[in-house]
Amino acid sequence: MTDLLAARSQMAISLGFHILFAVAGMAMPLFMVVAEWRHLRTGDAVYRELAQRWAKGTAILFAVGAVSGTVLSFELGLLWPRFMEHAGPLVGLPFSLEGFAFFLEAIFLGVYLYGWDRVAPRVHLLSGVAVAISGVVSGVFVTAVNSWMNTPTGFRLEDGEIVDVNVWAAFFSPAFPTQATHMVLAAYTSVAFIVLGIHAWGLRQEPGSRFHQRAFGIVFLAALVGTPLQVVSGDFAAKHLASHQPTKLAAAEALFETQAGAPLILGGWPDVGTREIHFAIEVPQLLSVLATGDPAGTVLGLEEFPEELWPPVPIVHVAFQVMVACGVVMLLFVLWGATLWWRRRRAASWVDRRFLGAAMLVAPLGLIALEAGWVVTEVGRQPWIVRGFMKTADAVTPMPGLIVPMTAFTLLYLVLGVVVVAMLKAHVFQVSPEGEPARAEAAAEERP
């Protein structure tokens, strides 16, 4: 393995690990706030217990996310020094703002965790709202950096040096609106699906559990709202790629030749040598509709660009297909759930064992789509680290032996992953023998 591949692999593993905790930090606070709000509105102790359990999970995931995020920040400087040397003045603002949002999130999370019965209920609820807002804002600021790497703006080059830096133009790069929106919705939907699967498993074990029923209702609503919006944002993202990142779109669709009325490719394996795609299903003109809004619109193919500037087409295409397939299944699932709710809304429970079983099966699809989407974003930009200005090979550190830290950090992440699962199981998902949270039952007994 070359040092360049080792550096890229280490960054990919670190980002793939960290993003799981980053999206949890964006989405979980909203769920715990909704649960507490329902408790304050109804007086139902189960909602309070649910908010406390989710808050514990948020704290555990936040702590690990803080560690893995710190590792990523060091890796940027140690593995990619030339990138930070040239891009630092342009990406420093969003990174600084992200740090500020992170500190706010940590402060208010502390208030939320230890403020139960110590501060006024509304103050406690507002501290949770602050955690939810800070988590989302933090993610948006980091996305602004990646957006700039995909569509760099806010500077000009003079004799190989960056001059006339405009940090706000760099912050609001062309990719920022669609990428930030897509990322926020991906966070809510992916986390909603994994939490939905956990509580579906709980309901399969204890069908009468009010704890899991309440939790299932909250996160299913988030999935029901977020999934269709994610599909819509994906449509805007496709149009953005067609306008600003045509190479990435062509690689994602394995479109080798420029076509008017280009078909959408489903599945298949691209053969770069023959510039053909095998075993694929074509939907006539649909790619032109998605990319341009016109069935006869022209979509640029890879032939328009030098082959040495093509990203790894098979990787990008397969990742894109995985992301889209997961999104379609998730959309069908929430539509099925909405239909069940409409038909059985007057019943005591609108879910059945088949639907709960399906919820368990589709639970990981959101996170799989999330990881696949980042593969499309990052690998689809290659060979550039900053598209059109700096190649990845030119930004890597000259330090040799990079496979050693890559191996060490991979093992560290594996250990951390096991620890996180164990902690979540011990502190968040424990239940009483009857299937209801023990503290919720005790609190309910104390109510007059």
Given for the second form:
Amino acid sequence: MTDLLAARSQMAISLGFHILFAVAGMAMPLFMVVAEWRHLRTGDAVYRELAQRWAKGTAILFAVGAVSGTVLSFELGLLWPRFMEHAGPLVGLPFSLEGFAFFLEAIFLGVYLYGWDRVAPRVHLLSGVAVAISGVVSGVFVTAVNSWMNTPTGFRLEDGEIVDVNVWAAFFSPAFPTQATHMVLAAYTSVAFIVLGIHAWGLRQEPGSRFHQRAFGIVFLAALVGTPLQVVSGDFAAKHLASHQPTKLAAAEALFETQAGAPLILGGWPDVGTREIHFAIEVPQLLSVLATGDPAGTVLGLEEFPEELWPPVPIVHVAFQVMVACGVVMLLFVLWGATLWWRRRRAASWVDRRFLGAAMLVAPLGLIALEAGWVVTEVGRQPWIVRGFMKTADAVTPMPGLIVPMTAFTLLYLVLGVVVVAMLKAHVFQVSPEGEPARAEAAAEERP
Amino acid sequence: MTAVEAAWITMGVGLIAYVLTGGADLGGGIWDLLASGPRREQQRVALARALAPIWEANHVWLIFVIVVLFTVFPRAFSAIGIALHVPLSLALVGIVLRGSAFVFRAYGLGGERERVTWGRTFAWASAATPLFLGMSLAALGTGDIDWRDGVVWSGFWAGWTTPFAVAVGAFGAVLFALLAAVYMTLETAGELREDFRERALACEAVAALVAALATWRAAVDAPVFFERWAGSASIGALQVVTALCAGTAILALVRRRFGVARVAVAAQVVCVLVGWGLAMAGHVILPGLTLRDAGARPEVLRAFFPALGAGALLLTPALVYLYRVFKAR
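If the one shown is the form predicted alone, what is the structure of the form predicted together with its partner chain?
Every chain and every other molecule in the complex is listed next, the one we just looked at coming first.
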């Protein structure tokens, strides 16, 4: 393994690990706050219990997110010193603002987690709101940095030197609006789906559990609102790619030739050598519609660009397909749920066993789409670290033996990942509050 | 004062805030490791209770320092990232393990054995992290890191592997433990408080010893730094103040004036850090990389300070509130 590949792998693993905890830190506080707000409004103690249990899971996820995020801020310099030397001032503003947002998130999460009996109920709820807002805001700021790497603006190059730096122009780079929207919605929907799956399991174990019903209701609403919006924001993202990052779109779609009325390619395996795609289904003109809004619109193919500037086409294509496929299944699922709810809105419970089973099956799709989408945007930018200005290979540290830290952090994250999953599982498989007396009775009966 | 110096001072303030808060949290982990006597478990419980609501917020100061470093001094960030890759990676492993193990211990539903394992991990990581952070900071002053024309020529082991850097790392750990022990006297009562009082006093003695050791090694391993540090009148005056603070802290601890002791040890630690900053005399890396070469851009500084002001406006009341809720004594 070359040092460059080791550095890229370490960064990919660090980001791929951190993003899971980061989205939990963005979305879970919203769900907690809604539950607590329902408790304050209705006086229903089940909602309070729900907020407290979600808060416990969030505490674990947030801590691992905070420390893995620290690792990333250092790794920018440890692995990509040349990149930061030039880009540091340009991405420093969003990073600084993110620092403050993250600070507020950590402060109010401390108040939220440990202040149940120390602050007034309304103040406690407001602390949760502060966590939810600052979590999303810090996610948006970090995405601003990545957007700038995709569509760098706010400076000029003069003899290889960066001049005329405008940090606000760098902040609001062309990719920023679509990418930030797509990221925030991804956070809410992916976390909503995984939590939905957990409480679907709970409802199948204890049908009629008010605890799980309420939890399911809150996160299903989030999924129902978030998923269609995410599909729409994906469409905006595709149009942005077509106009600003054509190589990424061409690689994602495995479109080798520039075409008017380009077809949408579903599935398949792109062969870069022969510039063909095998085993794919083509939907005529649909890509042109999605990318340009016109069935006869022209979409640039990879042939327009020198081959050494192509990203690894198969990876980007497959990741893109996975993301879109997950999104479609998630959309169908929430639409199915919405119909069920409408038809049985007067019944005691609108969910049935089949739907709950499906909810458990689709639970991981959001997180899979999240990781796949991240692969599309990061691998799709290669060979550039700053598109059009700096190659990833030129940014890497001269440090030799990078396979050592790469292996160390991979093992560390592997262990942490296993532990976190085991811990959350233990929390989840605790029975619901109503289930507890039943379990105690069962245990008493078993005793001789 | 130029904008570049103001940015450097901002970073220094961030570093001081990290040491006084996040550093003390790491020191708390060291006391978990060294918990002993009949009240061993009570010590651990009290430490965990003190840390739980605030450690994550305190930790953000470190991220703050890093972000200011790469925003304002990107060339310095790049040089440090290359020259100190190894100790900083080791510090990161410590940071990850410390934070994760702490929540795993707090929220795990497993049995006692599992709790003990995470407690151990938390404690050892808390002890190792300040060591590597201190070694990295000290390395910048050794004169061993050869940075010229934007390139690090001295490889990946220079500076931080000297006995001086190791002594500074140990000194950092002792100071963090000192802060933690003194803070804990205000969060405990009775015999438990006496435990932490004794530990704080012992720490002052050890700190004096390690400081002497570090000074001797500075003369050997970091002559340029030592010359500035020992030769300047203002730093000399500062050292007198440091000693006075330490003396006040000891006296206050002996007479059980814990509020006074807290202020005195904090002032003592601030003096040590300011002395280090003054001895670096406008350099990020001695002798090659000055603040002026560190890549600051006026247009970035113009946006940086308003952003900093706006952030501080939100942050300050929030931090005050956090400490009022959990540390009002």
